[in-house]
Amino acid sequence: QWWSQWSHVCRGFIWVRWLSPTIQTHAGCRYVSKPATKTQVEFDYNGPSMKTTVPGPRSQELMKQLGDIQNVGAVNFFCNYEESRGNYLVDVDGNRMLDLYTQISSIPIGYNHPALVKLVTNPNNLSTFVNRPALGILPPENFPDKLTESLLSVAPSGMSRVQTMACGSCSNENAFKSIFIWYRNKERGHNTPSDEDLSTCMINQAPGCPDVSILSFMGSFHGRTMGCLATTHSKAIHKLDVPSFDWPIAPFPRLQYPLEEFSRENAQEESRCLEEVEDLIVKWRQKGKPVAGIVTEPIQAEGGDNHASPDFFRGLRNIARKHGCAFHVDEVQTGGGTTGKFWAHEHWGMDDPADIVSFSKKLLTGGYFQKDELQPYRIFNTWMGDPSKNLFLAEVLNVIRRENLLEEVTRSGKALLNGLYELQAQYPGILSRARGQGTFCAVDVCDDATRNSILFKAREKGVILGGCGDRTIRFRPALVFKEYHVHIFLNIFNDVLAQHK
């Protein structure tokens, strides 16, 4: 009883909340010759508020604090999430600004959506919020209808079976397991090792701990943990001084722009690129160290928003097939819609685009999807996920498909790039190679300390950005910025690059 009414209090006091301010028309627009018509948004401000300086006061404590506990190199700043909503991320000193950067590209709907805040109030879902079991042995009751509701309802062309984990890192890390444990029964035919196999892997030795690579492309980031930090190509500080495997690294394409004007020398680096990517693998096989897959992101992300097109990745699609080595997409930064597509692969136009799709960030939850044949049985962690977080997806799903939002994503990205042609053109000793697909859209700066400047400069005027690769500011936006979102972060944008001009 006491549940039942301490959760109808809260549902008051929550729709009293998120409908109070609702957006109020964006007048005065500089940038934008046609202001976009807006529907109303129940849980968004109307605009950023800035109050101080970032880090605030409150902020600069707060640093100090957690300095004295754990390394805050990395820290922005501190949140306020309680009154952060939509598009909009409150900081402790009341800062109100207009968040493009998203947790970096991992909040799918915006901040506090009422409908996730009113799936955590029913209270038919507290025993999944209470208890974290052991996925791997004890599943509750309603998993599998739960899986099937949520990550199933979305999965990859060819792909009925989804095993979750709790991040990006690990999702790719066993998935890379996955391969090799794969790669091996083929070899030997069967799925039964040897007792000679068995014996050495418990000295890190041949053949039970068998000489072979994943190959991944010079740009890429997969994640820092031990196997993926052998695949993460983007920045030296991820990888200094870990030990590392002696696996083969390809060449990314580097697209000249505007692609319609440089499509014959685009084209020509593509190829040469496949062709790298073939010879290292018989060049690795002569090794000894056969490549068992190939892992790759649909757009390089860390690695400073690097695209290639379709042909590319169908080039590397049919080289995977042809050498025996299972093909990796990693959607963990590029999945949940964000590029106009519920997955950035789906853009390619394959049916059967790979083996193995890894994701987490937008999705709430971390795992991949496989083929069947890639499905060993020697996956495991403690937790293998957190089926709260398949609650919070299949609610997201909903909200996607009844608000449309992977049309609106559509519609913003293409303002968001358009916007970013004209600044470009507008500021040519500044901003160049402005691209995107929806709004996963970026655009280089002439060098990485103007680059630094601008982004703290728009943080001061209200607007969170990310940085990427050596000079390239990204922009990953929730699903639901819409075209005024678009038009207000220009004009701030169109500010801040007059001050550097």
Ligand SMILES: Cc1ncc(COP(=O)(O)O)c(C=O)c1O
The other form holds:
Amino acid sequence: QWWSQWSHVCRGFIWVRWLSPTIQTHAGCRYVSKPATKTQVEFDYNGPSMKTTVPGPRSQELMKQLGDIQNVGAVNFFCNYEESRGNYLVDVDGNRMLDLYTQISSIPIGYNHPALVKLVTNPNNLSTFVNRPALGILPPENFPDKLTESLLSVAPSGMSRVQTMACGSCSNENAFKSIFIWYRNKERGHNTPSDEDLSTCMINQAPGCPDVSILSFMGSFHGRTMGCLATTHSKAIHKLDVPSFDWPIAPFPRLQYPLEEFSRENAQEESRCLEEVEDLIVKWRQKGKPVAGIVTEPIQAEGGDNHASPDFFRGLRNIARKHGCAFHVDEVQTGGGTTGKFWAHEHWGMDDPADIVSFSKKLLTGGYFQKDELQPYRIFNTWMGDPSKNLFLAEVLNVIRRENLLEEVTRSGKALLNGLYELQAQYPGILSRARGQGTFCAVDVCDDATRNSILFKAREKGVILGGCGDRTIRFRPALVFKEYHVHIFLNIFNDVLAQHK
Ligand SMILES: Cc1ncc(COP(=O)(O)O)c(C=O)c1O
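Now the other one: the form predicted together with the ligand, given that the block above is the form predicted on its own.
Once more the chain from above appears, this time first in line as the rest of the complex follows.
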């Protein structure tokens, strides 16, 4: 059964396609986009194709069925993953949509990439997919090699240790624990807890459970588990009714775009925020809740795609060092090449950018890299990751290198951002603050209702986009999103905007 399903996927590929020029004559198009170049695509479709509204009748039927079992409040529609390929997601009603949201930014090289399908169909890999080990106690023979081939080959500067985990939240949650354990060992001057530490921790009391804190930023998102939630400040709905810690929250710079045009104003805003960070560290130390670590995203994603300059992050890194706090960079959404560099923090140009870097999404496995001195003592759970994801990741990295996908991302990101600049000039009443790095782009819409209507209408025309913040549209295509996909998107987006004028 398993084999016949996969061979069905393989048969579904049209290995070489030529992009149809019909997209350029899209009805009602006012956006003068460069014609998409006729280009050879290995495993993509040639454009969106819509048969019903979305969700269509089959999706609605399934929604009812699943609704009897689970909460389906967030389900958009049901998917046909066998038929989806490249940049196109196909739904159960046969609608084929250009996907610029990619499963909340977590598909690195498109749907059903032949290189990954080949990996699964290779009999040598069978046991890795069939047997999921408890990696902390019984790892397979090839585990160190596979880690070296996959994660260590992209280790951030200064880091040669990595811990795998299942998802973004549990990566951050365990990274915070590592920080706290490191901090307390540093305070003790050794790694051996006292009898009092051991007895008080059992009843959630200090000194065994110390009152130490993590400093985070307003607008940040680091996950929804209890510890992470204390550092998440993007939307009230995530936090409501859940007890939390009294940890310091600093303002994140609110920059003006395009960044080059507002460098003086933005520099002022960033130094205001850095001053506030230092004040908070001092205040929390005085309160008896010293800051053990600072956590930040390189670009605040869920919170509305808020950027800050390399200078800001260099300043933050220095403040962390000065006050003896660990510096944790959460690259769960920014990591994996989408900004045009493998890690967004590489844009800061630092040899020693962080003490901990967490990841998930496009890297397919969760986890975190850390400096040697932050060795994760007592970090453990049943699976500690999944070796099959390391196999996939090693192959994804091969494809990224072989196909120069970081250069592609830079090229298509430029085309996307330029297109957004043009559209915001054309529709100043609707769009503003276009911004981005690589294809990690975003644009603000005049209000929440118009943003949601644009997202809905774009989907009706065969383009999947995501929202973030209060009224932002975010673009999170896969790394195989090329310049001609940008032009397909811009033409459709223009049609949608024209309807809202
Ligand atoms: C920056 C960041 N950190 C952490 C998370 C949490 O990851 P997960 O949803 O896999 O728990 C997310 C998820 O969107 C994220 O964007």
